[in-house]
Each structure stands twice: as structure tokens, then as C-alpha cells.
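Just the one chain here, the form predicted on its own, laid out as C-alpha cells.
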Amino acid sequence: MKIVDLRSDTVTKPSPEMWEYVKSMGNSQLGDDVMGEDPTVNELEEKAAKLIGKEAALFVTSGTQGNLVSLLSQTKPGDEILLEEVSHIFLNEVGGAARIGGLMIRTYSSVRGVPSFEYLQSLIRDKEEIHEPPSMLLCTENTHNYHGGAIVGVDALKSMRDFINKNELKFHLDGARIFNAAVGLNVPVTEFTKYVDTVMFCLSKGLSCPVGSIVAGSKEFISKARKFRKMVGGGMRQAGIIAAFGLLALEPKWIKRLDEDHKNAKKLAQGLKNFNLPIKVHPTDTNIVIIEMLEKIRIIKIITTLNKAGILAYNISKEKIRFVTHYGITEDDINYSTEQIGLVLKKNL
């Protein structure tokens, strides 16, 4: 039987390039990276650090551990941080900002990534009053994974860069997708990140490496990160072996390649509509495709029988089901899993 997983964008496996190139590496491509003497990982975080338009970058083994590290860099226990209602920082990073960095969390409602910022003012602390955490920093996600791969635009993140330095906040960007919200836009990815303090973008999700995150900024801000990173169990020794898969990772042909993932996404999207079902599909700006049932069902039941149909996906909640394009997904993939899961569909609602 076919498989098409659709699970998410972490799925995916190295092109045989980024193959070839590892195992041609030697000895001396490797060293101790909690010493500085990875010369692959070096390279690596210098490499990142220009292309993102930032000081300095580091390496760490995971998004969640990136998040974590920018937080910890930037704040102090008992500080309040604001986060967006559903994002991953929020909802999936297992409350490590409040555990270990004994951060005050308030979410923020927004559209698609965007708050109102008369809102978000109404939510900012006095820093003068004693009773009160300190507001300190904000985060914001690009693209968003909850909103359906929603890219929250520049002219956004300048607004939200104003209130920043109105508010004298610090600015935190989980870009675990960033560049899929730079390649839809068709921009470069500085246009996003010049407006942030810190950023954090994955190097496994859909540029297709097998671990590891990329965290970015300041100079000073790095150098406070790696020790942090340390703390949480993320140093590393000879990193350079998984390293060297993002520096072809972060070459421009590879970068480009997500607007497959996009277009690969927009057609499944425009296939589901065409079903005229009682499902809502969300508007799908990169490569995440979510829908929802306008009528009460089971949705574990739905999930159950597309993995039997061969298409495997998440219910991210009780009445929605997301779909992830990425690097291994076909056009054909694309029109086999439309009409498996119009079937499925069909037969359920």
C-alpha cells in the first residue's frame, strides 16, 4: 500500500546531496564544540549568522531547545513574557519557559499570527509597580503552525517592533519556518528578521536535515545563549558530523526548493475544497493545509482511517486535521492523497 506522510515537515531525510557530502568528511572537519574546535559547526553558526542578517548564531539540537535558550538569555526569574494563545512556545515546548526559567507566561489572542495591538497594550505591566511581574519580552511565530502556515508579513512584525520599543520590550521570533514565510513572500528572510532581537529557526523541518535548530542574534546575546545551552544538557562534542547538513541546507537552491512544499500544499488545499464537503479549509499561504469539520464527528475515527488509506496526519484538535507538505512529497502523492481523503470523508460526514 502507499504511504504518504503528511505528518508534519520533521519527517523528512536528507537529499542524497547533503548524503555525498557528509560522508566525504574527514577527521579533520570534526572537533570539540563545547570548546569552540567544531571547525563544520563553526562555519555552520557563521554561515547562519550572515544569512539571517544577525552578529553571531549558535547551534542547538532542537527548536524547543532554541526557544528555551532565547527566554533564558533575555530574562529573569519572575519575569513576565507574552506568547501568542496557540503557539508552540505555549502549547508544545513543555512548559520549560515557567519550569526552568521560572517565567510569568500571559498569552495574546491574534488573526493569523497578528494581535491588535490596542489589545496587546492592555497587557503590558507597569515595570514600576511592585505587586506586578515585569513585562520583559514577547514572542511572536513565524510562519504560524496553528494558524495553518500563516506568515505573519513584514509591515507586521514593523508594527510589532514600534510597540516593542514603545514598551522597551525584548522581541523573540520562533522562525522554526521562517524561510517558507521568506520564499512565499518571495522576499529576503531579513526583511523578517531585522525587526527582531532573537530569532530561532529549524534546520530539520523543512530544509530536511536530521537534527538540530539555529539560534541568532547579538553578539552578547549568543554568548550568554551557549552557556545556557550548556545548562540544559545541549552541549555537544564532534556536532560537525550533523552539522555539515545544514550547510547545504542553507544554500540558496535549497531554500528555494520549499516552494514546492507551497505549491505542493496550495493544490491539496484547492483539491478538498472542490469536494463541496462540510469541512472548512483554511487559507494555506505555505505548507500546511489544515481542515476543519463543520459538523460533530470523531475525529480520532477520521485519523484512523486515513492511516489505513496509506495518508498519515494530526488532529491538532478536536475538530481540526493538518496536513504538511514537505522535501519527498510528489505532485502524484499530492492527487493520491486528494482522492484518498475525499474518500475518507466522504464516507464519515
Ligand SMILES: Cc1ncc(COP(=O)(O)O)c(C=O)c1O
Given for the second form:
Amino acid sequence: MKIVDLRSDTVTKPSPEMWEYVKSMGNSQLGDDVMGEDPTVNELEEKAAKLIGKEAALFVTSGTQGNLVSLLSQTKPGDEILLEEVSHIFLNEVGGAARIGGLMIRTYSSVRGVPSFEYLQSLIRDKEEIHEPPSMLLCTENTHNYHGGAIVGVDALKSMRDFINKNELKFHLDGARIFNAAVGLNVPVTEFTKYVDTVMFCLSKGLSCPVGSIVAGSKEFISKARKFRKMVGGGMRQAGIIAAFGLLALEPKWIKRLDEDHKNAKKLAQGLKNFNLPIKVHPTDTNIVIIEMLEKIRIIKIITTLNKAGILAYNISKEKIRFVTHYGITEDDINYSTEQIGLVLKKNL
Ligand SMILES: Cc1ncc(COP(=O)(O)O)c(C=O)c1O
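Switch over from the form predicted on its own to the form predicted together with this ligand, please.
Zooming out: every chain and molecule, the one shown earlier first.
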């Protein structure tokens, strides 16, 4: 049976070109990265910093670790941080910010990742007030996973920066999929990252590396983050063997490839809309399609029936199913998936 895995872009595997490059490596391209001596990791970090427009970068094991060390490096226990209410850091990072960072977490609501600034201002603590913890840092997520891969636009980020400056906060971007945002708007990634102090992006999602993420910011920030990475067990020694995939992933042609995923996602979204079923197909900016059931239904039954038809997807809430397009998913797969999803929905709604 044909299987189309639309659960996540984390299921991607490296391209043949990446494998060729890694297979051609020798021991001279490896060293102890905890001692700063792995030439491939150093090359990747320099390349990433330049591309993202920051002074320095650090290779970390995962997006979760990258976000955590970014928070730890810019706060103290007892500080308050502001997280969007359905952000990955708040929902899906095991509460590490609270457990490990000792941080107070305050959530803010948004429309597809963009908050109202009047409302956001009301959440900021009064520095003079003896009873309150200090508001220290605000996070944004771009593209926004639970808002269906929504792009938080450049103007919105600029306004957020003004807000950050006015309130003397730090600004962290969970940019797990920031290159999807850049490709989606056809602008350099620095158009987004120039407004934030620190950024994390993933190599292991649409960029299809097997492992790893990058954090970037000032040199001072990165030297703190390096120490926190060690603390949380992310010192990886001869890590060049995995960093090498990232060197190819950050080539312009590989970043531009994300556009194929966006076209496929839009095609899927349009196909599902055409069925005229009692579902809401959320706006599709990039590579994530979310459908919301407008009738009460056991969503797990839909997921199980889809699985039986060879379509793997994820239920992100009691009403919503998420489909993610990525490297390895072809236009044919999308046509097949649309047909299969239509059949399952028609039978079950
Ligand atoms: C928006 C966002 N941030 C962070 C992460 C965490 O990345 P990782 O799975 O590498 O820890 C994810 C993972 O899906 C994500 O979607």
C-alpha cells in the first residue's frame, strides 16, 4: 500500500547530494566540538551566522534545546517571559523553561501569531511594583506551527521590535521554520531576523537534515548559550559528522526548494476546499495545512481511517488535523492524498 507521511516535516531524510558529501568526509574534518575543534561544526556555525545576519551561531541537538538555551542565556530564575498561547515552547517543550530555567510563563493570545499591542502592553509588569516579577523576554514563533504555518510578517515583527525597545525586553524568535517564512514571502531571511535579539532555526525539518538546529545572536549571547548547551547535555564531540548535512542544507538552492512544499500544501488545501464538506480549511501560507471539523466527530476515528488508507496525519486538537508537506512528498502524492482524504471525510462526516 502506498504510504504518504504528512505527519511532520521532521520525518524528512537527507538528499543523495548530502549523503555523497558526508560519505566523502574524513577524520580531518572532525574534532572535539566541546573544545571548539570540530572544523565542520565551526564552518556550519559561521555559515549559519552569516546567512541569518547575526554575529555568531551555535549548533544544538534540537529545536527544543535551542529554544531552552536561548531562554536560559537571557534570563534568571524568577523572571517572567511572554509566550504565545499555542506556541511550541509553551505547549510542546515539556515545560523546560519553568523546570530548568525557573521562569514564570505568561501567555499572550494572537491572530495567527500577531498580538494586539495594547493588550500585550497590559501584560507587562510594573518594574516599580514590589510584588511583581520582572517581565524580561518575549518570544514569537515564525512560521507559526499551530496557526497552520502562518507567516508573522515583516511589518508585524518591526512593530514587535518597537514594543520590545519601549519595554526594555529581550526578543527571541522560535524560527524552527523561518526559512519557510522567507521563501513564502520571497524575502531574505534577515528581513525577519534583524528585528530579534536571538533566533533558533531547525535543520531537521523542511531542510531535511537528520539532526540539529542552530541558535544565533550576539557573540556574548552565544558564549553563554554554549555553556548552557553543555549543562543540558548538548556537548557533542565529533559532531561534524551530523553538522555536515547542514552545510548543504544552507545552500540557496536547498532553501528555495521549500517553495515546492508550499505549492504542494496549497494544492492540498484547495483540493480539500473543493469537496465542500463541513470542514474549515485554514489559510495556508507555507507547508502546513490545518483542517477543522465543523461537526462534532471523534477525530481519532478519522486519523485511524486515514492511516488505514495510507495517509499519515496528526490530530493537533480535538477538532483539528494537521498535514505537513516536505522533502520527499511529490505532486502525485498530493493528488493521491487529496483523493483519499476526501473519501475518508465523505464517509465519516
Ligand atoms: C515551531 C517549533 N519550534 C520548535 C520545535 C522543536 O524542534 P525539535 O523537535 O527539534 O526539538 C518544533 C518541532 O516541531 C516546532 O514546530
